[in-house]
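The chain below stands alone, shown as structure tokens; this is the form predicted alone.
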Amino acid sequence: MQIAMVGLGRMGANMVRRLQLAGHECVAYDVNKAAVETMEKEGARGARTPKEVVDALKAPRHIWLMVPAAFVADTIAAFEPLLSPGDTLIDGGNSWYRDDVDRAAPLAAKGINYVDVGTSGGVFGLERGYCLMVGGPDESVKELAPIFDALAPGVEAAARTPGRTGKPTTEERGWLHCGPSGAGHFVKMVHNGIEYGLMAAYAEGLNVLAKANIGSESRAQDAETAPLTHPEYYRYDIDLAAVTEVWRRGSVVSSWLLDLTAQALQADPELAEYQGRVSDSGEGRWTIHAAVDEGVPVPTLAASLWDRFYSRDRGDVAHKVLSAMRAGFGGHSEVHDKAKGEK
């Protein structure tokens, strides 16, 4: 089948090559020259603006984009005039499926096709495939299945569950049709505010894990810090390291998650390349956002979003209100740490 991969970025780019390797026809773009080039010289076909892309195809067009989400609309918007009824315009990204839904009604009266995508697997997709969510009309998706069956995983990703029998269904393969236009998008935005959770789970529990020497500490004794009543509980020099890789086998907590986390812990047991500020695409909000509109409480996924926001100093000014009307009532001082060089 052929195909345009518009967007060669970290998981692009690794998409055109999965796709070759499984047969595909693959038209490669984007604005940075070099990554074109690239892949011409891997045996994709490269394009150096919309029209290229476009020509490059046969009708019915099909043509995908990976692209961050706030490029999408001026990306749709550049080929939407070039593209004829029956062409298909696939959104891979993490969009917000609400545009999902206010896009693809003006393309579809236009007669393209919209589909979107929700792209699970990262850098590593390339060699585990991609999980795929995707959300569009059903003729659309139906045209599309040997792509995302290219893209996917494939039944040989995780044992087949007990109870499924018969011919293996798509979503045992790794894509789903999950629904009508932005439905893709959708279930990946909640994916990834699992996600979320899933990490700072991780992470306090490691957190307390590294804290466990305390009581071997020499701790301040003054009005403002709490004793450590007794120390001798605390008295614990644990390996993270070593801990995730035990985790990693046979334990309840074991995942994909817990063995990058053992990589990363065995080549940099200290952390010292990370400043600990974790950023937020936009997923973790949305997923807040619907649970709100919904009725629904989520106050793991909540917290750790809030999480993402203090570790970026947005909580700054709490913080010092928090210190002055300490100050205001008892006369408290701030306490600071000189471990860390504060005066």
The other form holds:
4 protein chains.
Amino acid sequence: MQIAMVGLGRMGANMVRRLQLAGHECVAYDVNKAAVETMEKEGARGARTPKEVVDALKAPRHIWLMVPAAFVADTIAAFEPLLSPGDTLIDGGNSWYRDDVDRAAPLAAKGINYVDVGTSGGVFGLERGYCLMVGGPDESVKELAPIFDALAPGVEAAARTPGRTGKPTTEERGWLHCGPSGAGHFVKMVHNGIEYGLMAAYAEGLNVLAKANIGSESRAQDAETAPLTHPEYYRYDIDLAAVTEVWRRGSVVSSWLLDLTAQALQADPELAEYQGRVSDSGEGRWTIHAAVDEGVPVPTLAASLWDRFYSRDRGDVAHKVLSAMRAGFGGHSEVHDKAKGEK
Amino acid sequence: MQIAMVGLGRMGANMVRRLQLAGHECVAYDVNKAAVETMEKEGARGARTPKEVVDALKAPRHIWLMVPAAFVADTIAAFEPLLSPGDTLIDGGNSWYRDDVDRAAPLAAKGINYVDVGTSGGVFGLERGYCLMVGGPDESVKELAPIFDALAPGVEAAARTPGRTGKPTTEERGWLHCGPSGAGHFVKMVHNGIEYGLMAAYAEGLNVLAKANIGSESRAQDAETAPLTHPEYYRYDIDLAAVTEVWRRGSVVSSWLLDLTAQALQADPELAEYQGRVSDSGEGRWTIHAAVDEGVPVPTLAASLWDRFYSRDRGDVAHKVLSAMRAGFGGHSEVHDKAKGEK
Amino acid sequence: MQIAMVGLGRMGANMVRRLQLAGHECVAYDVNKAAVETMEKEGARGARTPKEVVDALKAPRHIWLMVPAAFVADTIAAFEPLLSPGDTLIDGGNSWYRDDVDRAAPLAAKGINYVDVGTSGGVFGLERGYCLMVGGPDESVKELAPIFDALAPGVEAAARTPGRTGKPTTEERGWLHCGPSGAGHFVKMVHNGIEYGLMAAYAEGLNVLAKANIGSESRAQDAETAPLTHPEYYRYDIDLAAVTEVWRRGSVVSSWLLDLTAQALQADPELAEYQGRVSDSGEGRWTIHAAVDEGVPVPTLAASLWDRFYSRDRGDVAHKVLSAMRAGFGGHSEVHDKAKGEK
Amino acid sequence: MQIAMVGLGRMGANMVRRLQLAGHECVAYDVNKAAVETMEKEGARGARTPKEVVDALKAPRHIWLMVPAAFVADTIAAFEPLLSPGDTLIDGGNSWYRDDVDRAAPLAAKGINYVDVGTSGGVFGLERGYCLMVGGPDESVKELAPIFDALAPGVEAAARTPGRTGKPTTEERGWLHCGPSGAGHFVKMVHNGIEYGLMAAYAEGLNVLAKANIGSESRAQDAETAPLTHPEYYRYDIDLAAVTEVWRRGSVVSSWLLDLTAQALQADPELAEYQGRVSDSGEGRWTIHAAVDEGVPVPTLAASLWDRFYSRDRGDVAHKVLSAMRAGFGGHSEVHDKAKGEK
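Can you now output the form predicted together with a further copy of the same chain? The one shown was the form predicted alone.
Below is the entire complex, every chain and molecule, led by the chain shown above.
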């Protein structure tokens, strides 16, 4: 079928490619003209303006937005006046699910359908397919089923779960209609919240392995530092690249994230190109907001978010307060780090 | 080669089977006679006493212990007097790595080798192979390489990591010599610590999904309860079995643990057979001990351990203290749960 | 000066009393007629309707709302049509600070001032005075200074902080103008977030003391349970009431919350009247929301909130998922609690 | 009575002073001769060697060790051969309670009593008195009661807890016999674990206040950074010194730690002299070890320990792993901090 892709970054461009491989007809648009030209060379029909996008499509139109969350509102505002009743806007980016709820109602009042799609798969999606979590009205989702099936990995991407037989359901093919407006991004939000937790679990464990040789380091004994009671038990020099590799086969912790970690450590055992300042881009935060509102304990998911904040020195004031308190009640001086500038 | 397996539970019995499939000759021993008979029927040579085990093996002997951590010391004590210099004891269970360090030295003084092996794979190991993390002296590990290769999954169990070419290393075949005595169990300990964190991440996220319909529940408004500011954003009825299934293909959170979760939810969407009292069996705790000693922050791994403690009502006294404090400063009464018995 | 108190619950009634002791003239109103009568008997001028409240006051009027957060909006809506430019509404309850921001603007457009006051002190406030955190326009706050001074504890309630000399500032007298609309409730929100963390710190520590005798309990050894390596170090029978009492004098952890805890344990060493279901009433949650938005790590404040959720069994689905996973990969059966009903 | 003080640092010297003020006769010893001379000038009897200490005391001798935990074993070893049956060694430092258990037994076999005393009060103890948590045999503790009473703050240091009447118990006077050997340091350990949690609660809350103006900062919108949905709610410029001061009177969070924080912020509102590298000196770690062994959830206490580890960049490897994973699955580049050196 015919569909327009608005936003031709990493994700959008690869989705166009995957859709075209499946025989769908794509109109490609981006504010970056070069990105449009690239897609044109690969067989898509390029568009230079929202109007060109809309004109290039037969009604009922399907327009897939694949832009950063911060630009979705403006993009919808640009397209909405050009659309007709029965047309459908799909937000495939990382929007907050609440925005979907808020956006769907006024669009519905004008007869425009709105579908929210949480998309996982990252830079590997072109090849592996995308996992799609969909929210919105039944009719619109049904209309888009061929698109979702083209983007999704397909049932053969994993062994079938025991007990599941017969014609594979959509969730087995790689996409799921999760509920009404916002449900797709809600499930994607929690998916990413889980992703943060999984990543942190690996990262913390590898850090414990990385410092398993602390018993071989000489340390001065003073009243400011916790002594290591049994240095003889901390004299291991563990090869992180080898460990992550061995865990890939037969272990309980094998996963795609582990595969990527093994790959990164194989390429650069010291990960020297990284400073360890870890960004976070919305869903991890929103998962915590949702858990707080629902009254659900999410200590590991939250810890993985705080961990990223710490990595960017956002604990700074708290740490100064702690040192000030210690000086106050115990006369403890800070053990300064020369690199940060001795006072 | 010839090897004895001591302990024929879930894990030990399957390891005998996998070793025999690879052509190794197994002597099988357990305090439970029925377990020995089962193995005899499957072609192993049964033994009724430690002495029979030792007599059945040609020197240098290799005896693999696969018993609960609490019984390893006694088992070693039973075998040690019967062994000769050059013989090797392998602890393949879930011992604390410090016990390996403590046990290896006196055995080495008598010329007996001691190898510690952390084993992952659970009930699926017979078919998938076991991921083996090995500690101990180089010579002993080299001697046991054929055994490790038979138990491990083999390189074909996963796609090779980009950048790894040529003859597969042992870690690519599924086993790794991690370092001197205790290193195998140290790495396995951290592996399980990570496993706790991964499991908790999925579990917490699914709980957020499970309660996404809280906005549809009616709640009385009082001064004791946090109001839900925006109930309209919490009206989703999410199908956990479908969600875990869709995440299995193409998503960043796909993993073997997710496969198992999808399978459990497919079989019983309410997980009605579980009370939610989650055991912990050592390694998760030891990982926290190690992180504390090393000065490594492990907030997600620790949170997943506390979570299990909470599941078994181990927060009880703390919670009573909190309610008493609230009564003290605010005159707040507890909102009692009728099921626990109104006072 | 003249002021009306709307809401005569625990807090409002005591505030009327404290204001009258300081010579202020109070109009008292509540939907509960009996509460109004009680205040009338104590010398306040009772009012039966919002209109009676407004009529009883000379312009410019000052009306202090002391009602649960969930009822503030309706209460403002009831009073607003009756007010004149120059009148002031004060929300002294536990509103979300964002509501203050949203409410202040439309009221300001009508010339009505809005002041938000976070109030700490609980049931002891009548005697100890209330700690007041104030937000709103400078002029309105200045007008209310005599009221704040009457409600606040006064400088003599604590030793002056070294370095503070001369005429005591308002913060030394016990109230602070924290900033524009919402700032008072923002600071109060964080105050309560801290309170949650402090309470949890004591409660967790007391739980560690309460279980210090675990080495004296006999436990079966099995593969499902983490063994206690050194029971000989856990044979203490600690008297919690005595410990909290001894910490009250000279220790670093002395505080008002500790005083209350010692008092509760003195009255009932087993805290037998509590089930340990701990409520939370808004500010703890909002503090986490704010920290997430600001990108500030708040692991202890968040942990204390999750802890309350756990106390009310809100981890239920997560725990079932964990048990299901353990059964899946390890064949582990749950160790059921008979009290919850063996399956 | 007569007592020797071994270790004349911050704590030991002040304890000598407080004991002498109460009329006790002190022998003062330290490896630092200057410290001994200072005490001599203040009226203590100086000693230059362990032997001089022992010779200066009449049997049965009481020798109080006030040295860093790392030096206690050697100090006991130096004194033990010089002592006679009936003499008593007191460890008043911050030893691990398990060392007490291990040390008491062999000393008891020689008739030497061993008493462990956890001491809180810091640099203010001379004036405020010390809170003392005592472990050891009844007889020895009874013998030392006059010493404990002299060091402790005394009942008048706080209002009596309602319900406590008659002659004040020792815990009301400021010292408590907590149980057999190790019990004193066990309770002190948990005391410090709580202290870590309390400190972190204040520090985190103040950090949330410190960053309440984030909505006024301009931020570029990109796909790597979580957008701030509602900047209009984060435009407060909060005065931390004033806030901590106002909380000192009448609020639920008032405490001695808050007093110290208010004082530090009053002296230096930016806490510019601190880098925020927070040390930890044993008890916080041991509390987590104990909680893990006991199976008690201590999420806030643990979070406060991880926080200190983070403050000293001990999360480094984990953070690099996270950035490497993000690059792996999403092609995300790190947003580098120029201060750390752009790559």
